[in-house]
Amino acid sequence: MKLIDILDATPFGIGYRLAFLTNFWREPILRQMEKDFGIIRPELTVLMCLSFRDDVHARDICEVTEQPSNTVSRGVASLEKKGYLARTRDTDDTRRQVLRITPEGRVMHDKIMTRFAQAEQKMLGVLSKQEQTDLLCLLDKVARDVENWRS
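For the sequence I just pasted, show me its structure by itself in the form predicted together with a further copy of the same chain.
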């Protein structure tokens, strides 16, 4: 009995394969990331948001990622302690704090992103360039439509 056989028995072949691939692609890297760098999932989430756009508030990260505020709060606090982000009080609203990634934070972020990218390439090795393009296109179509189907 293999996992892929159970997979085949379900009435949601695409969904299950999505979950299957996500698990085998992402989870090992997240575990390794924690082991090698001491960075855990919610910290990476914050790091990715700050890498994409500087000077955001914790609240923004909550909204974009749909993470609970306490999770983001802990991620921000621990990243600051590690020197990967800096926070300053917002002068307009002193409840808020402006978050910014540090150079060290960006280095760490890029290192982790590279791992994901390399693992992706390895995962897609069985597909031709054209097939990879097709797959990306199909996934993108569904992902962009998310607001129409999410429950």
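The block above covers the form predicted together with a further copy of the same chain; next, return the form predicted alone.
No partner chains or extra molecules come along with it, only the chain itself.
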């Protein structure tokens, strides 16, 4: 039996395929990212959130990514040591810290995102432009409905 045959043997064909594709698309890039840049997955998660919006709290990152607070905290501490993010006290609630990506963090984020974008194009090369558009629309529709089905 070929391992790929499991795609047709699961009772949740779409979910399994999404996970299967994600693993084969993401994991090689994450391994290479750690080797080339010394960035690990929790750090990338934080960088991605900070690249999207300034002045974020660690709790915001936990809520958006479903990552535990200790994982996000370790990523924040490590990125700060590397100079990829800065922390300041929140003026409204001094118990909290506001996180902001640094210019060096932005450069690192962009290097890594380029690799993910290139890998995505390679993965989607089997699809026509219209099929890629249709797939994006369908996945977007499901993703925007997460609040209604995730519990």
